[in-house]
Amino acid sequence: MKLYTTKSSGNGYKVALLLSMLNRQYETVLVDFPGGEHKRESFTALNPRSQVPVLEDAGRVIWDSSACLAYLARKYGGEQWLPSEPGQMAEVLQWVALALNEIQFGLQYARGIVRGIRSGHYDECAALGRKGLDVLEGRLRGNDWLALGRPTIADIACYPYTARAPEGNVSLEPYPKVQAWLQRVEALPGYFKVG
């Protein structure tokens, strides 16, 4: 198994930290992203959007995180993880919906506008990070997860990008329950900071 990522990205890492959840063996193939790398045939060919992180496993090629997560979990982690009762499946799902827009779009641009590797208006990706904190807070003031009361992919999607929010000058200190459950995340087997 192969993941194709970069040391900086959060949506790589969250693909690695669930198979080191998972106990999974692969090989990480980090691609230059300022070389322009990801431009390049040889990985378009992979990820036709020229994004990382691509998994390769088995003879497939999947692209995209919450799709490379989704994957993961339903062959490596059994009901754990996404169970396949549709109820349960989409109560985890939510959660993967937040982090591909408000967090995404709110936190982890942010984060990129304050380090200068993406443009945008700050202010705007702020409010819409605070938004999606909003809502993890009012979650987290009675659940110790986000869905099912176990860790889930839901987690693992919100994770990186929830707890790099100080990077983008966005505090965590309003959000003490989701101060708490970062820890709880962090205290999870196999758990591993990022670089």
Contents of the next structure:
Protein chains: 2
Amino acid sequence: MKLYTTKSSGNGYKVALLLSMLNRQYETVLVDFPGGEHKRESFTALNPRSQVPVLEDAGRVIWDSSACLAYLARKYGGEQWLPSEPGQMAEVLQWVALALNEIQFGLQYARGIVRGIRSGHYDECAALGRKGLDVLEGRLRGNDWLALGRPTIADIACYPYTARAPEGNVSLEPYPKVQAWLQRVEALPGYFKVG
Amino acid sequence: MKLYTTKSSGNGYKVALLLSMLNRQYETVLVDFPGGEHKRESFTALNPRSQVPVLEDAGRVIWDSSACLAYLARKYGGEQWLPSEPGQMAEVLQWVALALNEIQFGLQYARGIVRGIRSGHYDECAALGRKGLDVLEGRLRGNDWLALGRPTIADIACYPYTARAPEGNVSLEPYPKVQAWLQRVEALPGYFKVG
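Coords for the form predicted in complex with another copy of the chain, given the form predicted on its own:
Next comes the full complex, and the chain you just saw is listed first.
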């Protein structure tokens, strides 16, 4: 199995985290973004969006972090990380959708603007990110995990850019339940801090 | 089964389309956005994001269109719309992710700005939407459907706001394969035009 990513990609990190928690061996292929490798045909043939992560496994090529997480969970995670029962699967996937929306377009992009790796409108990204944090905080009042009362890919999808929110000048101080949940994720077997 | 939506929501329409294609009976509950019903506790108890669609079925409440589509596909669609095999499931879900990203934050929001129902930065939304259309066009060169060579929730998720792109002043003329694919979706049994 190969994981195409970069050293700093939080979306690649999601997939690497789940691989580690599933105790799967894989090869990391670092894609040279500053050198424009992601725009070359050798890479766009894998992912027409020119983004990481991309997962290659058993002849399959999968792009988008959410699809990679679902693939690994269903293929190697039994019923733990993304169960097959439709209602339970949907409960997990709605939080994965929050990661693709409020967390990516909010927290991830606010951080990218602050760090000078992305242009955009900081206040709008930060506001969207805080909306996402409000929803997370509400959910985590009385729930240890985002879905099903146990760790799932919902938590893995939402974790990296929530944890990094302060790097985008979005404080987690108003969100004590979110902070406690981040610590629970960090205590899971197989957890590792990004590069 | 109840579908909470509005008359004009393209995201609610996705779920209604799949329900129709699956030939399922359900009750439509129109949420009064102008009247602020989506911000009242009776609704935020169903969906803390204050958005439609929300699906209520057999005691379950599911928010986010992508999670609703996955739920219906797995519960009522056999292996047709979202198969259980991990690689096939991932192939479908990566296009659902495109719907949540380039299509929503690009085409949907560009249209919303043009129609005066959303504030934002038109040029950036239109550019992101065109990136999504480029990816769709590339995929549909040589493929009739987005995933697995047959209709799946990938097509349902991407259809509504791609079809409406011209209402956001994003022309589909440069995208003949996308246009032909829209027509294929519109020819599926159970298809209906929105409101």
